[in-house]
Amino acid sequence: MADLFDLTSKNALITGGNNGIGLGMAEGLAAAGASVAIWGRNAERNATARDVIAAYGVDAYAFEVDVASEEEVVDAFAATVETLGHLDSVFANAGVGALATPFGAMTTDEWRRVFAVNMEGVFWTFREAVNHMQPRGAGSLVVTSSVSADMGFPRGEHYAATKAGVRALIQGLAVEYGRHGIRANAVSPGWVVTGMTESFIEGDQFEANVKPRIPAGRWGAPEDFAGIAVYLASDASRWHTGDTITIDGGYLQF
């Protein structure tokens, strides 16, 4: 059974892998033996995350990339493949949050800011990935969605729309590329304490209103996503595709 989850000789890319859920995934992959490349916009955080990942005794690389730029994604993907030799799994995790703007006051620039990273960045990353994986006849694509796609999300409609949109993208990729040995799945987190959420998630009012609705009784943590990353990158998930896997402490069930 352990062999199913052994990622030795496997190579993985995680966008937005220098903090939060992305880094939690990267650490899980490294602990299972994978060589890991991360993309992030902040060079200092990239370097720190790379050292954290390398401490597991694997090869670790960091690239400074803004996934809202098609040119940067294309160039960085080529550089990542050149560095690692090939990629077995690609995790499109990079994302930005909403500014809590009332929908009626939302500007086009704010709408496009979120879509550029959360939707177009995923498109460009996965386009490069399938063109790399198809000739190899194997690969795993994973996108980070959100439970915001399953509920009304006031003042964050654009964020929720992108997180629902990437699920539809995943379903299409699973159908189109399954015959080429490529599987595609989404991971849908609930309320997780990260750099994106900590400014409000730990506020007294938010905690009083939301935390009691989580049956597990706590906020999520980045390390809660290490196991699912290993599963989706491993041979254990070789027949698992087109799915959305919710990890939310039971939030949507209550």
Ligand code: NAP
Given for the second form:
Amino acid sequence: MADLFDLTSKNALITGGNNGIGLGMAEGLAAAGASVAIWGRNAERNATARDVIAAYGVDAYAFEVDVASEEEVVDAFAATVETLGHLDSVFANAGVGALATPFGAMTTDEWRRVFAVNMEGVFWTFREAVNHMQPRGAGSLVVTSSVSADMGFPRGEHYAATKAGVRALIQGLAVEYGRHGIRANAVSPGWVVTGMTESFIEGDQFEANVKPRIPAGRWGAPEDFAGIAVYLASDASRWHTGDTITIDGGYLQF
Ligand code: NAP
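So the form predicted alone is up there; where is the form predicted in complex with this ligand?
Okay, now the whole complex, with that chain kicking things off.
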């Protein structure tokens, strides 16, 4: 059974892998033996995260990439494949949060800021990924969605729209590329303490209003995403595709 989850001969790319949920996923993959490449814009965070991942005794690489730039994604994808040899799984996890603007006051710039990273960044990353994976006849694509796609998300309609959009994207990819051995799934987190949420999640109002609605009784942590990353990168999930897997401590069920 343990072999099903063994990643020792596998290579993974995680965008936004220098912090938060992406780093939690990267650590899980490294603990299972995978070689891991991470992408992020911040060189210092990249270097620190690379060291954290390498401490598992695997090959770890960090690339400075802004996924909101098509050119940077194309170049970095080629450089990542050249460095690792090939990629078995690609996690499009990089994302930015909403500025909590009332919808009536939302500017086009704010709308596009979020779509550029959360939607177009995923498009370019997965386009390069399928063109790499199709000739190999194998690969796993994973995108980080959000429970904001399942419920009304006031002052973050653009953010929620991207998170619903990426689910539609992976469903199409699962159907289009299934015959080529490529699987595509989404992981949909609930409320997790990360760089994106740390400024408000543990504030009094949020603790009082939101935390009681989490049946598991606590906020999520990056390490809660290690297991699902290993599963989706491994042979254990070989017939699992086109799905959205919610990891939220039961929040959506309450
Ligand atoms: P985080 O700690 O802020 O991590 C975000 C990551 O994305 C960082 O590594 C960041 O690195 C990277 N990133 C942001 N913009 C980028 C860009 N333009 N190009 C390349 N990398 C970029 O936040 P997180 O909560 O872990 O977010 C990870 C994913 O989870 C996001 O897609 C987010 O929407 C989703 N999510 C989070 C929650 C939550 O409660 N935290 C819930 C549902 C879904 P750099 O800043 O160095 O570029």
